[in-house]
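The chain below stands alone, shown as structure tokens; this is the form predicted on its own.
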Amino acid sequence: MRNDIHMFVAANWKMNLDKKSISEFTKSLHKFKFSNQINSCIFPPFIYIDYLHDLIYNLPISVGGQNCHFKSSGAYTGEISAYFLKETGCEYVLLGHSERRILNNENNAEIKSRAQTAINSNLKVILCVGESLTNREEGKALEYIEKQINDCLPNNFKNLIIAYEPIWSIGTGKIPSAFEIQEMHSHIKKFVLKISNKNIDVLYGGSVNTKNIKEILKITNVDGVLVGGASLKAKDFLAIYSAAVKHLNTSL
């Protein structure tokens, strides 16, 4: 992680918040004092990327796309180009989210192609990985995540972050134990270093909220969080952000 950034807070709004809601949300952001020790990005619905970007352009918060296609242009109705995201003001793109993998049948090879195209377009990639409850209960979680990373990791990547989101935890209120999170994050870092000779930051995602954020951030090798439902209200998003700031200050 860069010397000037010590923690990452990412907010995935998914298909939520309309124009009025976004306007109200950003009013709270402008009243808040942000830290230069925290890197933050909001992933709004595609249609509101421009709108959000214009509202927060003078704040230390990046805007990102929730997905991108593996082609820069062409006859792909309903898809979005990484180049278009970059041109619209995005700094990051979220790829491999379990909802895309499951609902849109995106496989590892396709996600790798999307990640490579995004990096070639100078976007920073947050690559999501996560196992099912069956994988976890059968003791195959580490092995499953290894394969996801091995199959999805683009060549010669830079500025790539991995977000570990156990599928069974997303939106359920259930989260792995502190040991399970630490074990997985440590395993991911070691595996990526082994196959790419690069150090990587790993975020935790999956039912992150204002009640559990402090305990999650205390876990070794957690470099930040990817937040879903708890990021839809400015008050909760800023509470999670503040918890990250406090964690850093008490860790110094």
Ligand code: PGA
Given for the second form:
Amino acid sequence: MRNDIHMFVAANWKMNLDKKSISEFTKSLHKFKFSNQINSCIFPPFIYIDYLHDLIYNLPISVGGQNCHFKSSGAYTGEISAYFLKETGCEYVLLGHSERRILNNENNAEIKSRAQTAINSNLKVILCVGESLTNREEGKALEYIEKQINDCLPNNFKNLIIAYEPIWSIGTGKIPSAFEIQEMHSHIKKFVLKISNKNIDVLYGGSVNTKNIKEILKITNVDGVLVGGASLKAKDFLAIYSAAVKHLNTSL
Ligand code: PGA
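Compare with the form predicted on its own: the form predicted in complex with the ligand:
So here's everything in the complex, that chain up top.
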């Protein structure tokens, strides 16, 4: 992230939006006045990366992949290489999303090797971590996230962002308290500094919407947001983006 700005708005479209809806979405983007204070990236389904990239190549919004394989090429039917993502115009890749950890059985060691391969292909990694409701209720959330980071963080990295996404908050409308988010984000930053000697940005993800964005951005150590459901409509995505611009301008 550039030093002069400090806010990231990421849109994880998951397995949503077809060609027609992407085309409609981007028409709204072209009418919008973007700020050079915000980094923003949209993560469309793999198959539409090229299509989206062509439609918004002249806008200050990056395109990213929702995952990548841990090998750069080879006999891996149905997989996508980090190198291909880079070649198709991606700047970022999301790794370790809880839906992939749960539904595709991705474990920490595998995510670490995906992250290292992505970095070797010059992609910027957004590494997702998040605890279950049981972990949170048992008071083990900080410890759980620490282990996830310890086991997933690649050995060498320059551009890596962590997205804290509690599993129980994704798509549920439930979000942690401001204290819980602040406590987790500062814990993550301190832990990464301790083990890798690097200062990193931490995004919050999980049920971010146009109504709660203002309060979430006010929380100390929140460097941006990773938005799922509320990023599927251009109007909502742009409202969240505008809230980030407003937040930066009022806190300057
Ligand atoms: P949500 O998803 O905003 O729909 O909760 C966030 C995510 O999974 O990245």
